[in-house]
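One chain comes next, on its own, written out as structure tokens in the form predicted alone.
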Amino acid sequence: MTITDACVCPYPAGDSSIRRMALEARELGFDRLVAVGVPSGEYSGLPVIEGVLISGGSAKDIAARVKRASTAGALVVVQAGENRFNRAVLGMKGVHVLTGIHAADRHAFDHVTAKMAADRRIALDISLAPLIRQRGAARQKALNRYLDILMLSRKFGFPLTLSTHARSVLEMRSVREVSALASLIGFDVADVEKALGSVDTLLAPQSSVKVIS
């Protein structure tokens, strides 16, 4: 299993260089990163997958950008929206991950979308950023939404990814810390291992995060 943080945001999307974040990730126990806007390659001795993060616009606009982004080796990630929009995204060829579900309406991802995600092998991203950065009601809302997603994943079998969405080395977390945060949602050891190792499955048989606005 290749332990992967499924999304970090190095400079210019964030504050730290990819080489600095890769070095930190090695020390924190990760085998690989998916990085926004960075070409795939090896940085500071750590493999990095380029990812494509797509947000904003209509479903038709998103579909066009997904088509342009679907290059070999790229992990294509789309920001979640309302239920109808998410159904459209889950029907698009080339999408690997739906992210930001914690900020969407609680009806944005239901049994129908869960089955679609399972059938298409599209992952739901569990971004730990709201658990790291937020407190109080906002943090609790994210925990509740993620628990709903975990339960649907166990029932329907769609994959999950775990990411920090770190914008600097200060927001990066060790594998142990990621596991502890995931346990607050209800993840057990098997759930964590599966989510941290899911990127390879998502990229097979094909294997960048560019920001496309």
Given for the second form:
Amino acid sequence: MTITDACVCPYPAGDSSIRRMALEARELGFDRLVAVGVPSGEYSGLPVIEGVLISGGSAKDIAARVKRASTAGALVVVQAGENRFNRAVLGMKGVHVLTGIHAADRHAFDHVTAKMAADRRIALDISLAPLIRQRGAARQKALNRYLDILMLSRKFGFPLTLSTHARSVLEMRSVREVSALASLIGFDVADVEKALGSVDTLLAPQSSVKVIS
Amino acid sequence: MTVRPPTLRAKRRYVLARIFPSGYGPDQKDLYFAVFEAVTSLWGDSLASLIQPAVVAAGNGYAIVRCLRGMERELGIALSTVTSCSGQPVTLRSITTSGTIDSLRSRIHAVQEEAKHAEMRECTFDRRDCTVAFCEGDKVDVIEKGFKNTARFYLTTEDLEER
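Moving from the form predicted alone, what structure would you give for the form predicted together with its partner chain?
Below is the whole assembly, all chains and molecules, this chain first.
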């Protein structure tokens, strides 16, 4: 299993270079990073996968951008919106992860979208940024939303990813800290291991069983 | 007031945490307020009263935070939500936990050895004039020069263009 932080945003989006983030991630116990806006490769001895974060616009715009972004090896992450938008995104080919569900409407992700995500093997991203950076009602809302997502994931079986959405090395957390923060929303050790290692299965999905007579 | 015998005293644990960015030594009182705010906002007043967080020492690159025995996990999670101290972006990474401050001393020396300041020198990063603020191995923290923009960038030696 390759322990992966499913989303970091290095310079110019943040104040840390990808090499520095990779160096820190290695010390913090990660085996790999998904970095937005950085070509895939090895930085400071750590494999980095290119992440394409798509947000804003209509479902039609998103479909066009997903098509353009589906380069070899890149992880395509789409910002969640309202329920109808999410259903449209979950039906698109080439989408790997739906993120930002904590900021979306309460009904944005229901049992129908959960089943679609499970069928199409599209992961939901659990961003730890709101748990770390936000306080009060905003954090309570995020905790509540994530508890619901975990319950749906256990029922329908769609994959989850864990990410820090760090824009700086100061916002990165160690695997132990990520695990401890995830325990706030009911993740046990097995759930954390599965979520940290799920990027492999998203990039190389297992093909369905074919019966050859 | 008589001092309680050791068997009647509350059992405490001491958490040694490394402070980032390297080279930043916050005031102990400011750090206490940051830790207390993080504990209270995450766990609420009732659990914060059971954790009893206190910053017993803070120096260049390290802090020792005290809590009641059995509350180390709660304190550790709260420490990972500390993002600023008196307006300065900061992060605390717990290194080890012990029952006495004395046993943490050797680890403090190791932390302080790592947190050494670099000689001030000038460099360029992405066509911006910067001054090196901290250097540890391949890690380099630079501060952009300017009257208004004094942003800090976290880089490696490979990212810098020497002048």
